[in-house]
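For reference, the chain that follows is the form predicted on its own, supplied as structure tokens.
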Amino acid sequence: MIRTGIYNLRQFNPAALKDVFGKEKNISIEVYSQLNQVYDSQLKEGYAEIVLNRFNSSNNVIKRTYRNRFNSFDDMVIEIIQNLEISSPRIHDMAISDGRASYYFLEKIQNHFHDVEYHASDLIISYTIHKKKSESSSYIVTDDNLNIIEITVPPFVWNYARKEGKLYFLNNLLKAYFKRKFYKLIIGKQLKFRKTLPVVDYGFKSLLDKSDKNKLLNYNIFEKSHYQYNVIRAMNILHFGYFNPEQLNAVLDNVYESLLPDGILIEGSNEDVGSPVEGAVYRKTCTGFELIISSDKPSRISDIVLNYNKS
């Protein structure tokens, strides 16, 4: 069997999102950049969630996120930051995906602090589209390391971290063939046209652009940070669904090193928009972290954080 994909906003209707067997079709991440053509905000929001839900990065992470996800928890956190009486806080918001789940937090921060420096990061903030010519309908999507994330050859869209399934054996044959073909083209520098494809919510980007102190960064949480912060926020990333205890401790090493003395770590996770956040706020100490406050539902990794010891 063959399954086609969705690579144009005009194809975006409920009847086209699944194949005849009811299986989800791949959607090109390039469609995300076309969403500014949608003027109905609710429709645009729904489309963005669907596109990101079907886009896996090279490490097989889905950039799934929702607006207004942590509002009550964020209100509590902002009050804590105010109580610290830091005149010019520097904040790192890690693993933001496309920024929609951070919009409320950033908006509140900007309203409460006049001289805040806010850095938002994700493993990959933008991708690159490669084509032979600007008008070509076929293209390849890579990350900064030229890892092939997606290839679109109408009517097909192949995401190379998603599985096609045995039913679609013809798709798998074509998928392997075009990866070899495009890899040779990109290594041979035959794809002359390149375009940056940011995967950042328009409203969130507008908030960032209000100050030249704000930064949007590519950042791997397993790497050392180039900056130090008063506050580090890590929502829906530090939990056992993604990492084992050893990996979480490795991340905490980097968090600890990048926090200024008495800096705070904010972490939490939840399942759906408005559902209770399992989170906490911690203060950096001489040897590790101490709990400042916990949300109504305890953090999933509280024991890991509180037992962390900077040896």
Ligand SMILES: C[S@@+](CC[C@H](N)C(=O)[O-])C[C@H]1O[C@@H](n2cnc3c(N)ncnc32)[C@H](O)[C@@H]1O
Given for the second form:
Amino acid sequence: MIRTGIYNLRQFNPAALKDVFGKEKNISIEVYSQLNQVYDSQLKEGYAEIVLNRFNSSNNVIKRTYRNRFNSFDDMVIEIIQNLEISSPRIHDMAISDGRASYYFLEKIQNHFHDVEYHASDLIISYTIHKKKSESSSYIVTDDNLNIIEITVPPFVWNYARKEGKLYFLNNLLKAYFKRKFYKLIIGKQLKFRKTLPVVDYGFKSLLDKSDKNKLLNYNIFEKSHYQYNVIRAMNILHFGYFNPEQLNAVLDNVYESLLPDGILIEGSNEDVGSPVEGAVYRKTCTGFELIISSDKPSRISDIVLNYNKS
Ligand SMILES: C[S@@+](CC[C@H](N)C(=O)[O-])C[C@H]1O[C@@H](n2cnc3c(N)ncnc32)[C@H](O)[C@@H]1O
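Having seen the form predicted on its own, can you show the form predicted together with the ligand?
Next comes the full complex, and the chain you just saw is listed first.
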């Protein structure tokens, strides 16, 4: 059995998204960049969701998040930033997924402060497409470490973190063959055309593009940051569902080091859109962090943050 993939927006109609056996076809992440041709914003969002749900990356990061996820918490936090008289905030918003949950925060920040520098990051927020020439129809998609995430050779699309299924033996053979072939080409530097493919929400990207001080970064929270900030925001990432206390302390080391004196850490987690945020805002001190304000439901990790000791 054989299954083709979807690599062009023109193929994107509900009937074409599954094969004759009802199995989902792979969709190239390149289609995400073609969504700027869809003008109906609801349709665009629906398409984006489908593309992202079928795009698994090497460490199985799938980008799922929601708009308006913590608006009242964000309102509280922005008031704090104003009260602290941080006139030109330098902000790092970490682990933003595709930015939908950060839209409200960034829009408000931009309305309140004229001189803001905002860095938005996630483990992988942009990928690279490599081709022989710009007009080539075949390409590979890698992360920054040249791990192959996807190969598209029309009419096929293979995602290397997704399984084709045992019955699709031809797909599996071709998938392995093209991986070897493209690996040689990339190592031999024969894929000279490169394009960066940011995988972020269109609305969020248009807010970012308002200032050339804003940046999108691939950033792992377990690594040292190259920048210094006076505000670090980390939503729905610093909790025990993801990390144990030791790992949380390791992340706090990096947060502490990349905060300027008196800089603040904003962290919180919630469940469904608009559900109460269990979060808090802390200030960097000489030895660790002190609490500035807690939301109605206390942070899940406040003990860890408040007991953190810069050693
Ligand atoms: C549950 S989502 C939260 C997204 C968004 N902040 C929100 O609140 O909806 C968690 C995000 O953390 C990212 N992530 C997981 N491990 C990470 C790491 N080590 N460094 C940076 N980001 C990471 C994932 O890629 C994912 O986008």
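Numbering follows the first chain given and starts at 1. Each form is matched to the other, and the largest set of C-alpha atoms that superpose within 1.5 Å is called the rigid core. Remember, predicted model here, so these are calculated numbers, not experimental data.
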Comparing between these two forms on the rigid core: C-alpha of Phe113 shifted by 2 Å or more? no
